[in-house]
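Single chain ahead, written as structure tokens, the form predicted on its own.
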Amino acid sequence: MRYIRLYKVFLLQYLKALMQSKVDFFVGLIAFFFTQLAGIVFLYLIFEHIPNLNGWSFEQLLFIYGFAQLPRGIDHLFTDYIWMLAMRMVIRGEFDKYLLRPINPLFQLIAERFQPDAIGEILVGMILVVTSCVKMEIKIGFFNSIVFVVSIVAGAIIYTAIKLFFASIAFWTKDSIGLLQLVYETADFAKYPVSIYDKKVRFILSYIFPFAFVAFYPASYFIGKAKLLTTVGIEVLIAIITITIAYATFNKGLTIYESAGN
């Protein structure tokens, strides 16, 4: 409850900061928006020449696509400053402030900036989501959709632990946001069927960088094409997994920290 109290503080302070400067907010807002549907448009002049793409129609596309944007929404909304770790905290010293203050540095860290562009990110993904749905007749009861919030909560918590993960090995090389961005972009791949995919790149997809149970596994439980314990059963799994290795990495990191100075 701390915490959880802390965290309006932190948010509350942002957004008066953020508010100075309304123009630039909505028309970031309002860019990102158009970001998210460029892929879409890029999905739709493929299929006016492929209708099928080894077996999966355009609106079982659009639900995966759809589905890949909400966890990574949620991500970017509320994690998007552990980048800096990755780019620049370690290597210029910044990150000395988290440890003078008698609070946990990575809430810390996560409390620093709320990225409101991602709600464009998350809107997008609801919409073809439901779009999809309703183009392919899904129903989804009330235990379903306790399973979709459950599916989304663990995606968010996957994309977060990578992200960390890969951000925290800056704490032994200084920076890592070239290997960090590296890693993050091939979640681009699982906005689409795993299945089209060469057996080499479907098993970094699932298993070396498991994005893939952030959207294709989960997302072909919901249009029927797969069962619940090998999709969200797997991926929440994943995501206890994940995110404790990239929170002790953190933590070890911490223990060898130095501070660079200026």
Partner chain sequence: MIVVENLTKEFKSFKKYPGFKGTVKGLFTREVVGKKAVDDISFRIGEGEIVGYIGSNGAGKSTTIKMMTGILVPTSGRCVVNGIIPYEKRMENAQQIGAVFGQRTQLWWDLPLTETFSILKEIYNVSDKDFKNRMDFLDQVLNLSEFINNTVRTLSLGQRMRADLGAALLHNPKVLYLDEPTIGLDVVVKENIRLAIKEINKEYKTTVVLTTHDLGDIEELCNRIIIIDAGKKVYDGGLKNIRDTHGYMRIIDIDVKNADQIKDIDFNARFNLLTEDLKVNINGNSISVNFNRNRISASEIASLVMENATVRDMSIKDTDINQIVKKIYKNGVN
The other form holds:
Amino acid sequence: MRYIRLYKVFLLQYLKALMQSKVDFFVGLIAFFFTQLAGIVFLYLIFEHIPNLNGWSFEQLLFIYGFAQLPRGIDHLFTDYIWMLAMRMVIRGEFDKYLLRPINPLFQLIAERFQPDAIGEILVGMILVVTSCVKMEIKIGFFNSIVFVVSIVAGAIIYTAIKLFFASIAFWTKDSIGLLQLVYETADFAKYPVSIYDKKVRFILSYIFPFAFVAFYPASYFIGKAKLLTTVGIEVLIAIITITIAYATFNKGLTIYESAGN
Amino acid sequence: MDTQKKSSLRQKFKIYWPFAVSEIQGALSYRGRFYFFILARLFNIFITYFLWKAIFASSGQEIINGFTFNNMVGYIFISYIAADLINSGASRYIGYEVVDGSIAINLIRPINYRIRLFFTSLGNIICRLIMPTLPIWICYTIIRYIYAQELPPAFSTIIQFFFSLILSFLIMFLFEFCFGMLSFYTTYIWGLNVVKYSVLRFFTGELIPITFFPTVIRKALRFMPFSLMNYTPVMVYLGKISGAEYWKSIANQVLWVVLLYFLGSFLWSRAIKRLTILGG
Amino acid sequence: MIVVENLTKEFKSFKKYPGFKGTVKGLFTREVVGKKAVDDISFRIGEGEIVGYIGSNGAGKSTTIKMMTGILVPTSGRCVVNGIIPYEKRMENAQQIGAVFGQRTQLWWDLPLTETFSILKEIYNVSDKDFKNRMDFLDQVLNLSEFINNTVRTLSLGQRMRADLGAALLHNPKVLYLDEPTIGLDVVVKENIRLAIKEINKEYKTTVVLTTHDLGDIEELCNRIIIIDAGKKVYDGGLKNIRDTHGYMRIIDIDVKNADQIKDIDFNARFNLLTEDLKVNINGNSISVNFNRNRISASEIASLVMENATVRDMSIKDTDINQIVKKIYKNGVN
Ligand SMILES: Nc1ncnc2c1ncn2[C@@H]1O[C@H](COP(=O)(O)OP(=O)(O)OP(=O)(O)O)[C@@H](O)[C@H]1O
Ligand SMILES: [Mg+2]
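With the form predicted on its own done, generate the form predicted together with its partner chain in the same format.
Once more the chain from above appears, this time first in line as the rest of the complex follows.
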């Protein structure tokens, strides 16, 4: 309860600052919009030449693509500051201040920044999901809308967990930004049907860096190409496992944190 | 007269070369990031590779828009490699320096800011050439030879490629410099950079060959420098631009170097005036 | 209140090689070097004490404080603060301590100072009534209202330090750790801060641990000091004692054109003093004389030098805290 109240305080502060620079906010929004757009136009141009991609229609691909943006955007919106842990908090000893307050350090880290730019990402995702649903005439009933929300939340948690885990490596190595970037890059694989990849890549995406379970598998459930339990079910399971491992690693990292010389 | 000019050039080089060196050293000291950077790049290449493989398999055609699958693989790898060597992100430097105020220090020094920045970019590019570009290229060539019995292009083609690539680098650098001037007017250069990055990836042909675009856009692109930044050298490498067409492209590139050079000078003088009026 | 037992912290780092070649070499090799920043230190501090924790640069002061505040986990040994082991129960410990690191602010850089305080109020669960009382008190001792509406980024160093101190005290901590709280401040602000610390200590019986390089802080605030050097404790006791025994040493530095003649003079024999009270170091053409001002005056030394060489430059220095530390370390008082 106290944490929710605190988060509200932080958020309010952040929004106040944001209102002072509306232009920045819109530029950020548009920036993300554009990044996503590039990928979509790419698909569009390709579909001039092919009827379907490995049996997936253009609409289905758009759905997967858009669906992939949602958990990513939500994770981005709330926990973007974890990147700073990987980048410089450990080297520069900036983490000190979180250890001096009677509040969970991870919470403090996350509450440090709210990334409204990500709204652009989420918007693109929403638009894609909705339009492709309409085009494909997929009706999402009451039960499936709950599954939808669960899946997106679980997906966002997986993103956060992977980010937190690799950022926590910085406690040992001082900086882990390169590694984190690398892992994050693999998330891009999951924007397309995993069936286009060969066996090894598919294995990595499913079980090592389980990004396929964040986007492709749940999306194929909603399209009606897969079963609930083997997609969203496993996704939720993975979310629980990864976040537990990540949080434990983070906590372990705190005990070997060395601060900085001055 | 001529010897004098030569020695002054050498002197200039002596003044500015350290900027390149310090950039190289800086990059090397982040060794951890270094290896990962290479891997991350490779990942990206592989996504695109698999995507095209699926596209060709699904299309039922041998050739799409004049590209065989092997052509396309070549295109993907070379355009990624070229993109790394062309874009040094000079506008981001300008952004940093405007934000933290160090740009003012650069104005006090008896140094031409653009040349300094050029050498910083050069240092950056040299790093990337050594790591990861050259190793990736060598691996690519070997693997292509083993799996597709494909030989690298003729030596003369590679020379032509490099010549065009250097011009691409110049165009990109000068463009980035002009773009960086925006930092004097907005504090949010980061967001603009993201926009620019995605637009460039598209219109330079890094993401997809320009022949895939609708005719209208292709025509419009002829009057812009973007396709000259990446598409042109890559097509040279693949042997799809050669002979008279090659020299036409080179002339086009040179033209843009000159244009952007003067545009940059103009924008810079405007920005400086603004800076001195506002007091940085 | 605070119990420190055999506290040790060892940092491991990777060896860096110099130069461009070194950078390249560093790409492929790694060599680990260990360094004991704090080495087997023990002490106890009672409630309401103000203790000065001093030592030269790199002695290990900040490292000790970081262990006592829970930021660092010791390599071995332990410390207990008010019954809590700080690095094991960080959040509980944080609730009862306040800390100011002079070199680094803990305030929210982009927010007005008032907002920082309202966030801290939430973080430390301070009730509205307590909050008001504390703010009134802090304003009175630190004059926060002068700049309370300014953004932290725009505060001057002195204002920021006062704000940081205020922020550390909002929740009425039992223990206050101050790591160089007066660094870079002018005389007036320094005085302000010292008075505030005194006031708080008197009013709330707050235990204070203070590191500083300014002997003035120590003289005005502490009745006890702990000195460490190279991670080891070398002195623990009253301040009066140490000043009586060591505060009289001065250094005179003289630069001359040619020191050849000076080298032949036996200063100790000439003034009939032991090396304990007079010690001469000649390094090229600079002469540095360490002397006891109760036994001999600076002018006596200076005139002897002037008789034998052309003086270029001359300066007299107070023995600073580091000198005392060094001297104690060498002689092993205690
Ligand atoms: N995070 C760290 N990693 C590696 N070495 C460190 C670290 N922090 C401190 N050290 C080393 O430990 C030693 C003690 O440092 P510490 O900061 O405790 O000194 P200090 O007494 O506070 O000095 P100062 O008066 O300069 O602030 C120094 O040699 C320092 O180089
Ligand atoms: Mg210190």
